[in-house]
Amino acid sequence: MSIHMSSKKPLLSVRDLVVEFNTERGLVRAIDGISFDVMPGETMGLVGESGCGKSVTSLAILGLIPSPPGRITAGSIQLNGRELVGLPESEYRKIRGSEISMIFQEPMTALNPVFSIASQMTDVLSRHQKIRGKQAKNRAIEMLELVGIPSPDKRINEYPHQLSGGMRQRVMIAMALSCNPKLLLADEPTTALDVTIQAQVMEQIVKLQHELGTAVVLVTHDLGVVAESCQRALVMYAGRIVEQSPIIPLFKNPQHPYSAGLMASIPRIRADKIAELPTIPGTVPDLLHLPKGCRFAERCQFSDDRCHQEQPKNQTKDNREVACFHPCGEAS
């Protein structure tokens, strides 16, 4: 079971989700039985290193797992109590953009280069809000102004290549939020941007979230962004969630050894010397040849024979959840 923030019903409920891909080398289980909730208006971080399954989780929620080679083989995804797994594509299209929106990693590939910003934004509005013509264009201009684009009435007639990376990402945010979705999936929304623009883009996402009441799932490997923006975080490793926690306890006292390794790797500035960054030894296991027990056991300083033989069950305590036999290195 997934931990709950309050007695309110979750907006999004994912249970025992499994996503598999057929590859030339064999069957890969990219997501292996993950469960979590997202509450209305919450900002939740989904963190972990590349290849852990963060983006696949987002695509599964949106119904965008490419099939073939991928498919959801087990589990449930519910939005406001409505089951999304197995939903016909025609029904999913009605949900995308109106109830769930996504900001993709690279706006230059997410935006169509041969259509103007106006054309792309008004198309979304006409499909989901049933507004067209001047009314749709005025709404699009309002959204561009909300995300901080100067002279939005002029910029809206431009094409993606005429805008900077930061501007394109703001357009993606405006487009994603234009239909007032209940849930926004932001997949590495600041990856391709420089540091100052990253801060501005995240500030806009948080500001608009507060104004519109949208729940946000922030998919990122940037722990600094998570600390600044999120109320809660899920830590993923090799297709599984190893820890769920409110932000402050996670950063102050991570329970899973992998979470602790991530927190220790955050650069810290000291006046007296430059501290050497600790590293997590070893490498992530091959998803085609996963170990029998805990997937982190080979890299963990606290692992024992049990860790190498059994998969740890989730332990829940103080609104936190960890999948580990030795949380914080405790003896079993």
Second form
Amino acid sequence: MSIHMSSKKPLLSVRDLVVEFNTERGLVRAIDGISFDVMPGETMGLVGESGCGKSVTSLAILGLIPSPPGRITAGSIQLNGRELVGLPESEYRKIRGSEISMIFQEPMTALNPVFSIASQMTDVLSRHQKIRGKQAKNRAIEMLELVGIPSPDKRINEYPHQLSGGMRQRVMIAMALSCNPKLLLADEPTTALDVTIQAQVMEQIVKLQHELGTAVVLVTHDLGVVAESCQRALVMYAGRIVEQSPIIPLFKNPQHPYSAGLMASIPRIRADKIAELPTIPGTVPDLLHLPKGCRFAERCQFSDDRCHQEQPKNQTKDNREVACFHPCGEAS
Amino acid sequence: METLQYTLRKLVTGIPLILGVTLISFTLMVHFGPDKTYDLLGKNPTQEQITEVRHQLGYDKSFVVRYTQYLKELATMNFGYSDSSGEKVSSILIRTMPVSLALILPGFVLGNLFGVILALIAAYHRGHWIDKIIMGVSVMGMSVSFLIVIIAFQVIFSSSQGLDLFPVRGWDVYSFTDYIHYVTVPTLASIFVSLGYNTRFYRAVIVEEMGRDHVRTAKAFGAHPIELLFKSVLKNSLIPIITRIMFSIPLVVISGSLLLESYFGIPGVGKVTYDAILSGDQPILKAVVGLTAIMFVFTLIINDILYKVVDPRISLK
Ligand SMILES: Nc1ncnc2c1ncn2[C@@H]1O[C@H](COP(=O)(O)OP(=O)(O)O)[C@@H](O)[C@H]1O
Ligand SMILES: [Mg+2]
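Switch from the form predicted alone, shown above, to the form predicted in complex with its partner chain and output its structure.
Complete assembly follows, chain above in first position.
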């Protein structure tokens, strides 16, 4: 169970979620029993190396795991107490884009190249808000203005290829927020953009999140972004959550050796010069051949026999959860 | 307005293309083609007679002069008179071309239309038994040769052993009812033959498009699968679909009408061409080959214009 500062009810509540993919090489368990909550209006980071299951987690929440080959095989996802796993498609469609929205990583390909921005945005509005024609277009222009697109009344008639990557991602954000969702899933929203644009787009997301009170799950492998914009973060490793914690203690005092490794590898201004940025030795285990014990044990400097034999359970302490036998390297 | 400009520019760039294509076909057909000199002469001709006839036929002129002459014929649509019937080539074409068009068009349009529809159905039910049945039948349809289909359909629809509903051969068309009467069996045959290929191709195109990121985006924004198919996917798939349709036109017109017209005894361009090849009727061949080249270039141009209409990314430059 997750722990929260307040007694407010969570907006999204994920419990023991398991997602499996049927691949040619065998059954891959991409998500292995993760649990977390997202509170209304909060920004939660979801970090971890590529392939650890961040995108699969966000797709699972939207009910968009490509099937076949994928499937949610266990667990529950509740939005405001309503179970989403097993929800009929027709019901799920009403939620997608209206209660939960998603922004994708690749603004180049995520928009339809042969329809104008106006057409794509008004489609969403007429689908969920039942507004059409001029009214829908005006609302779309308003949204574009809100995300900082200059002369939105002209840009709205353009096609995606006429916009820069940053502008396209702004369009995605505008589209995602146009129906006032309660939850925004942002899957590496700035990874594909130029560094200078990244900051602007992130700023925009944070600003709107404050203004509109939308809860955001920010998927990223950029810990700098998490530090700046999130109140809380989950650290994922090989399909599991290894640590979840409020942001300040996570950065100051990471509990899981993997989190500690991630923190150490952030480039920053240091008092003493170091020759090379520390990296975590080794590679992520193959999901088809997972170790018996802790999945990080292979790469962990603190691991002992027990770590290799037994899977660590979540331990809760001071609003933080960590799945490790030796949190912060302490001997058990 | 922009599209009009684009069209004009495409037409201008089409001119060198027409020159190139006609040059190649002229070289192959007229320059290396049959020499009619001895057909027109009696036995043991004298050298003067030979020179005389070669002069009449224009064989003594230089290649450039003869090619220019050919271009002039093409531009004015004046190809002289048929060697075998003596009828004016242009009036033969005016008489037979509408027949060929009327014969081929329904099968061509329906074959592609049904292909796209079946492909959409198969793609929508991808992996499902509906998809498997459609694709299985398509493969079966693909593996039967056109000739066998024609003969089988004639037996089934037009013979006394079969349904005996339509005429086996001929083209006695004076009314719409006549037209339906004569066009049905050839149309069914060409649909049958093209449908398998079309369906397979279009399904592959549509399935590929369904895997694109923007389709996932539309899904994530609550689009219904039908809307995904008809809005997100179909317009994006149109480029390869148009390309296939346009590029198959020359082939369908030539081979399709040749086979259909000879097996159904229909007096179209295909039949005329076939007879002209057998008798070495050069004026007709020159006209048909030249017009085919022009048709090919025009299809390319129309193809480019349609791209522009469908895809905003294709620039005006
Ligand atoms: N469509 C798929 N088919 C098979 N396996 C998949 C598919 N999508 C994801 N996976 C598996 O899930 C794992 C996690 O993927 P993903 O969530 O995309 O990682 P990331 O954390 O980089 O977003 C991958 O390593 C892969 O094994
Ligand atoms: Mg990802």
